[in-house]
Amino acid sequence: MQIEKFLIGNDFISSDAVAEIKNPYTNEVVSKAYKSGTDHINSSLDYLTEVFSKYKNSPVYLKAELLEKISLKISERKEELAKLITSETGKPVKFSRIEIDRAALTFKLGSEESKRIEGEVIDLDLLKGSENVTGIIKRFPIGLILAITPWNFPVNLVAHKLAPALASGNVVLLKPASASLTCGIEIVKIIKESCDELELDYCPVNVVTSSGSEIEKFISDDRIKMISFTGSSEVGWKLKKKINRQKISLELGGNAGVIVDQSADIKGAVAKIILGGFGQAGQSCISVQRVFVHEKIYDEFEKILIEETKKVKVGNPYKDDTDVASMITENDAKKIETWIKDAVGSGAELIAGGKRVNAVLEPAILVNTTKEMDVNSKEVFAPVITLTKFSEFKKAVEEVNDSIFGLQAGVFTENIHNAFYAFNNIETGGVIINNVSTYRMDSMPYGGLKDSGNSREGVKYAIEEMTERKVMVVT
């Protein structure tokens, strides 16, 4: 097995120590890396400093080659890249290869979007004495930016942090999730060969395999500028309290609400909820967690996702119809058993599933529960759904804010009124409205409210967070 190095400056290089990473289904060795270290990680800021300098110059059409050519190697790549997905995390293969697809459009979004980087011109003879004055505004790089990404789209997740940096002019130490190292190291080869093809004499991204604690030495390094961390609340925000001078970008967890309208379509509604709160075993911060159903079709609702959870098919993530196969560690499996069981010792009802075999947990519907319980008020990024009813759309909406956390919510309702209310109070970055709350195109504004964030990825809105405005003032 070929053990993978890390880019340092313009090589890839390899250390003493080895990282094993394994199949969470299979609990096999499916990849190796090997460690960088501090040393590493100094020299890496070091490069990346200097290189900034001839980056952010860089022509538009350079920029806007570099990113076209890395989104057609991804899609070239596909089936490749979508196995070792899945090899690293356990994530079914149909689910992989969607990834894919969208790591490639979220890079060729970069590449547009370096085209298009807004400006503006104003006037500024508001007083007297600032006659004929204009403002010319622009927006520049910010620097060395540090990406923290986690291991459940190890791909597209790091194309979000890549593309729109690479898109505005900044460089980019990557960190990958210890999970899922190689993704993160094969997306940075790509990287470096196209930077190559380009005749450049330096590559703009490093990518290291150090160990969080390792990296957190760095946080508040004043040539970091930015660092853009996509993971969990606890961890998020124990970083933001780390750092020095730095901007940061938090997108952070969830524990996702969905409203069910007396006027939705039950069957569709039922369809998508199974996809948004089972699929990749659950194992997404905008995951269907919480449903909220009308009264006087709750009856209705539950005995048809009774029946399509059982459809779901779950085990080997390998085979092209597998929906839900293992978390990512036997750990996580178990302790949302436990929530589950804890939740039920407490008056809770297990309508469906809620089997676990080693990693893996059967896709598992509750009822009767709380808003206290671990499995509403916590996280449980696992395939676990709870179901409540409610009489009035208004008390819905307070049920689904009633949380530490505002990521995304999604409703159904072919009530135009209910539609706009919905958007206008539940307190979450996004409101998806006839989906569900785990729906996302890479283009559009990401982020959440309270717990779940700071800021907004989609490549354009990244731009913003990774830029600074300047204005020239002529006189």
Second form
There are 4 protein chains.
Amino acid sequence: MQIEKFLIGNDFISSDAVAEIKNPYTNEVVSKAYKSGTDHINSSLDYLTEVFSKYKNSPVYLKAELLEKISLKISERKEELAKLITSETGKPVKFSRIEIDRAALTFKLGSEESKRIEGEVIDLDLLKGSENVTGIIKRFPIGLILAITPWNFPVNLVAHKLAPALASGNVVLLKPASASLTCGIEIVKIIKESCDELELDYCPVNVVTSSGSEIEKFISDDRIKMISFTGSSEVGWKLKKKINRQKISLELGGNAGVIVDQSADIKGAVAKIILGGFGQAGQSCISVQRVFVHEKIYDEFEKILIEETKKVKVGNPYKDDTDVASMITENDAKKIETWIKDAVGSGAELIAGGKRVNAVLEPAILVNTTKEMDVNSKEVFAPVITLTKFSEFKKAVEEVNDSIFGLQAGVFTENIHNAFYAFNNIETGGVIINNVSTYRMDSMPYGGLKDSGNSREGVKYAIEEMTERKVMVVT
Amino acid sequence: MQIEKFLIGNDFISSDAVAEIKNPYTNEVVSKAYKSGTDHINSSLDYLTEVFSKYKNSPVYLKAELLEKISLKISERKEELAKLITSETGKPVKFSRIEIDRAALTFKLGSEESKRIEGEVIDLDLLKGSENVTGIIKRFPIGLILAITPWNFPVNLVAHKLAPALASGNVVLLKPASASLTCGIEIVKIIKESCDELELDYCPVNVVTSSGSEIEKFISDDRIKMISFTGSSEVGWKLKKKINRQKISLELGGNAGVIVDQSADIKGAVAKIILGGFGQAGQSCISVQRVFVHEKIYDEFEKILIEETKKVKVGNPYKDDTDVASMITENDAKKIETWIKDAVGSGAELIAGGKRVNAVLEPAILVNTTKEMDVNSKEVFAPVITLTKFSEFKKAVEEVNDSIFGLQAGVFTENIHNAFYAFNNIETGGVIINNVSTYRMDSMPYGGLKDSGNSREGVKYAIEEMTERKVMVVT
Amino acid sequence: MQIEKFLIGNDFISSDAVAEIKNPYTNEVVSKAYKSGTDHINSSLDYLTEVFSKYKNSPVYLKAELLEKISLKISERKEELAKLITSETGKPVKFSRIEIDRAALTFKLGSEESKRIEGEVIDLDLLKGSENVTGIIKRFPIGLILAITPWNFPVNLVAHKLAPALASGNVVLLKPASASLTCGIEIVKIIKESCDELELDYCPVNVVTSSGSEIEKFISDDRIKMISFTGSSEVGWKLKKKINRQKISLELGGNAGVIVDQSADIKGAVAKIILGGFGQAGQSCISVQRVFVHEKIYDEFEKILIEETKKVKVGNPYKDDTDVASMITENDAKKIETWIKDAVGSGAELIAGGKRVNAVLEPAILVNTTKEMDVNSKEVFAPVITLTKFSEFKKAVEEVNDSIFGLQAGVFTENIHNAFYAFNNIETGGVIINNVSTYRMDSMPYGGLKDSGNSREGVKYAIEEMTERKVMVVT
Amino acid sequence: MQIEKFLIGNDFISSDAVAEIKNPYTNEVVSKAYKSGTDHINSSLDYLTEVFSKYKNSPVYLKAELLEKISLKISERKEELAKLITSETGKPVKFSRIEIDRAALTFKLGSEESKRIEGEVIDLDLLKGSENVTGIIKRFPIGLILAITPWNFPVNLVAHKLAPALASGNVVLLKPASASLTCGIEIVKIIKESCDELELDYCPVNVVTSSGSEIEKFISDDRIKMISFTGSSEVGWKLKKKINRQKISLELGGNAGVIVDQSADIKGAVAKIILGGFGQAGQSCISVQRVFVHEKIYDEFEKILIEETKKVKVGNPYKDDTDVASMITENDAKKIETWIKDAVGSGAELIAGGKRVNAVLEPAILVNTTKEMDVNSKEVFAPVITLTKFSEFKKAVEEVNDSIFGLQAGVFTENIHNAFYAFNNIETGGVIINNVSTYRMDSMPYGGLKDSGNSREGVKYAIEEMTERKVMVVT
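Having displayed the form predicted alone, please output the structure of the form predicted in complex with a further copy of the same chain.
To see the whole picture, the full complex is given below, headed by that same chain.
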């Protein structure tokens, strides 16, 4: 098995230490990578600081071509990269394939947005003495961005940092999750290869394989101008406390609520909730967790949901039709097993699933829960949903909002007033009408309110966060 | 009675001929204005051409202040101006008051938009050889605009030409409708007064009182860069055939359709349809004319509509609670009386109103009409609506579209899919959800498809039509 | 030699008549195409009207993919298509190659813009009674567009009609110039092939080979919603007089002025003026025609210009280093030869070139011309420039403006005030600072004022012209 | 003398403690205000949290009218408010008057922007499975904003927090600088009065008079969603370290550089540099501090600058023609006096001014300074400028950038390439061409890079920072 190197400066290098990544379903070692150390990080920061002055001034067509090449190479290697995701993270391969398609789109959007960075001309002759004064406004890159990415979308969430950064002239040090190191490295290899083909004598992206704690030592380093972090709320907000003058964009967790109104198409809603709640073992920050169903349709909804849940394919992630495989570690599965038991111990009823075999947790549905239970109040990040009845739409909105999180919500309704009421009143970054909270198109603004984060991704929107407006006043 | 002068150059002047305007309800002469002739028009075109080179280069704060002054003066003289509208056009005074508020808003929006004329900066280094090339894009005024305005909103539709034109640095020759000459003159007097207060030694607006045929002689004059016309479809499209290289924006007629879906709030819909169909005798190009009601609620809807129609106050336009007064001429009322009789003769049933006394036509409701009847296929522009039953929403959309016109439509529905289906498929410039076709906010894009016109007003959008983009390429 | 078919409906078809296209340099027949007739045009209009209802509702990703495929195929066949341009039009092959690169970019921009059609949400609660009212604004395609394109950029000017039309959901009937029929057909073949690969059962573009006069018979046909014409001013404005309710966008001619200020880099300016004035025999509507040079540098400028003009390679268009080959017909060359002689007869001096061999006219420089001479007042569209001395920058701007045309202008100056003065005061759609009028990037707004036209192309801007805003008001 | 109250909830209240504010020039007590305590802050946070849910949902016209009323009242009371500024801060009254005009504009821009909060509609059908999916994006207010404002523009910098906050539906707790308490209170009184006139039963703004250290105790309070701070870099960055999940926008200090290129208009540049460097005793964060002059014009520039500096009127701030009065405290004046002496002690030469009388420091010019001296490396915030010669424009840009700060810079040049080079390469939020760093129009984006801050004000841009995008996905 090849041991993957990390990229410091313009070269992939090795070290004395090696990290092993195991497939969480088979528990076999599936990849290995050399571990970078503190010195490597330090060198990379110096290198990228210098490279920034070149890359930011490169022509737009070069940035656009670089990003398009990356997108194309990812598409061309779709099957191989999808398998890599599945190997490292246990994500069922059908979802891994979708992720690769989306990552290719994300980089393509980066290529396209690089040609359209916002610029404005405004008249400034609003007061006497400013006759004929004009303002010319453009966005400029901010510099070196430290990107810290999670394992649950180990390719596309890397893309969501790199694509906007490269599109807008920034440089990036990537620190992929330990559980999906080679997914991150593989994308950087594709970037390096693309830079070489374009005959660049530098690479605007580096990748390290250091641990989170090693990276944290550099979190307030002045060479870093922005940290872009996707991961747990706990770690994210802790990092924010440690930074100095850096910007930090946080894409964190959630316990997404979904409302099924009395006018909803029940079967359609069930199908989407199962996909959004149990797909890839619920390990997405916008997985369906808390489902609120109108009392008039509750019984039918529950019945169909239980039936359909039984049909969910649990098992080997390499098989094409598997919906749910293992969670990322057995400990995570055990933790959620405990939450379920605690809930049942406090009066909840488990009406489907919930059995655990090693790291695999069978899709579970709980009813009669209270909002204080861990399965509601915390981020479950597992194939578990809770069902709650409601009698009035506005109350359901209140229940969705009764959370420390605010990432996305789903609302199944035919009623236009309820749809707009939800949009105006649900405290989340996104409200998905007639689909689940789990919906995301990579061009849309995406990000959380409250504990779920402080930024918006989606390539165009991430570019805004990674650039600063400057104005030239012409008098 | 004072005889109003017209404004040529920087002076109000008189002539040998005088036009008299009669109130269509009382038939009394309510105002008089000197009539301008061909020479006056000619002089004005010369004057405005010269003034354009000054006004276009005046600072933004001057344009903004001018427009704000106009807005304030209109507000301050609300009651007087509302009465003037009622005198000349017979519009019930409560609607005249609303028109004055809206005209003040329209000029205020002009003041605000003058500070926000679109400007863009775009990177042009998209191909080798264009490294570091930047495009700076601004909108520039096009020059002299001939504004031809109708009598049915004799103040606010003048505002919709003058506000965007003045905001963007253009100059205007106004030709108000013969039936509402002094309404037009009065607004220009306010503009002249405002210019004087700002110590301008010129006025970027002139007003003539010539007939339509006199104005038409100049329609292809090269000094005129754009014609902005609001009026009948017949005249509008005829003018378009006569122009030379001028731009022409046409805001024309309609036979607006309104759909009342089975999920609609019936009473709410009835109240709005009565206001939108009968208010100011239906003399608006977005008056409700053709109403399509779902069969499940048809009977109840018809019943309530008839009841409520009986409560409509018909009579003296000067009275505060009058809803419907006379039409603009007795001939117009007679023409529509004939259309109603023709419809009944061909099988339609008149279920409410329809009696005529002089120029006053009682609000009329027809059922069992066919789409070929004049009351459906032509613009009725009178207090007449037709009621038609439908069984399927998509068919109702088809019926709305089965028209040569396409200005606005109303859709009463609670269903979000029907609302968006209507938006995507109704062939009109505006689709009003849960309100009538008659709804208009003066900032929104407003204008027609098909025979209803070729442009969009609403101050920001009219500014786009009255300006041309220029690019400076900086290499 | 294969006889090219035209595309009506979803099939390429032949006819009884055949058109032959000769290379203007060799005078040999280089391609043949079947000629379409009136019935074909009629059938195509019916077909495209029907296809519009399908294509406009196709998903964005399909439109984007279609346009990207077209772009890729053009790139892949660059050399072959470049040769085709050279064969039909006599354009030196090095310029043909650049045109192919640009056409590929234009279609790629189309693909990208299809995902970014403007949409707005605006609050409408600006007056009492409109609380919580919101406007949702989108742009919708207008329908069937008749595209009439010229021979001088026989591929990229086709792209500038088709890319924005297809990006925004419109359908197109293309009528390419008679002199470059198979260039037009070839692009449509690529489109058809792309549609087939995407398994569309229709093609949103048709192409006819009829003459201009046959097409003109349909110019006011109601099935056509817009005419997009690029060609001579004479024909363009004549067409505008013939239309009915259609929109018409005109991209017409010019007699571009270029100013060389005293602060200019003389050698750099000369190099660009030679390329912009003589390249492809000056047969571009933005070719440099009238050059105004500051008196302080005039003598040096003239000297260098003459020297460099001698180095221009005149000859066989198939040779890689040829700058100037034949004009499109010998008659055109003769006409300009006459204009030069007339100028000289009236006092002008020919200081370089001007000899004609068949259709080839040697690059010519005239001095001591007056603005009334044809070589200044009309569009020369040949490798001829006039040189005029000026003493004050503002006067030079006036001279540039002393023209019936207003397409683009070039200004060589280091002075920022002069640059912005030129932008604000030169009456052209584009002002190119430190480059010639001939500069164009395909994403920038491009189009003329005055007799040079009434519209803006550049993909994003053309999309605006090919769409209509609709508003949904949600109450 | 009236003792001013502070506003907690909907009532102005008093307390046991009173703060006295002295005029720094006369040293007389000019105003008094009751001091608020910790409990008051706490009550206010509760109140405003509750009020937010009302205010955010109020119609746009109410917000617009509120802001316009505030603007009008400020204009109407211009002279009185200008005197108040001069009394509390010693600002020469002619500059106080300008500040009042600008504050009125800032609130007016708030009124106008409230009607134009950005909203987008985007197509999301970019991948299979998302056919016809649309995203509707709007900006929503974030909640309670703590505004901490400085004394040097005690009215307009309050306006720059309150206007965008109120325009976008947020609520604000204002903590004005201790030195200008009643300026802050006076604006809040105007706001309260305006709310009363609009018959609101609440006030979306409160004001406290507590010390900075008392406020700091609440800096990480979860009820506060954003801190908007304008003040010293030292305090600003310290606050950033103390916050929890809040957003923080920092508008901090600078040591602005101005370049005078060889092509500059020397007299014009001198006049503006004197105004920008010495006006209101240099107590602006964008005061001219470091002036870099091209060697070819250096001697003449220095000579004229010295001459003109002698004409600066130093003295009583209440006099209409005074340019420079006292600094805010005698200690501040002493500190700068020391910096000047230190500079001279290390080899610099004082070529004009520099004498101190109490808190008044005579406008001073230093030459032969080094960049390490306090007068260059720190923010001088006093009427002191340093003059440095340069030989090459790019080197001058480097010198401007050789600073920890990056707020604004001025560049006097006629050369367009130098102007754009400066824009692209000077590391400041604003680059003012042919004017000083001190230029600001209240609508333009304004804010710093590096130690000068992390945000942009200017009403439209501040609204972006005070709102969060939410997307409704309609499927």
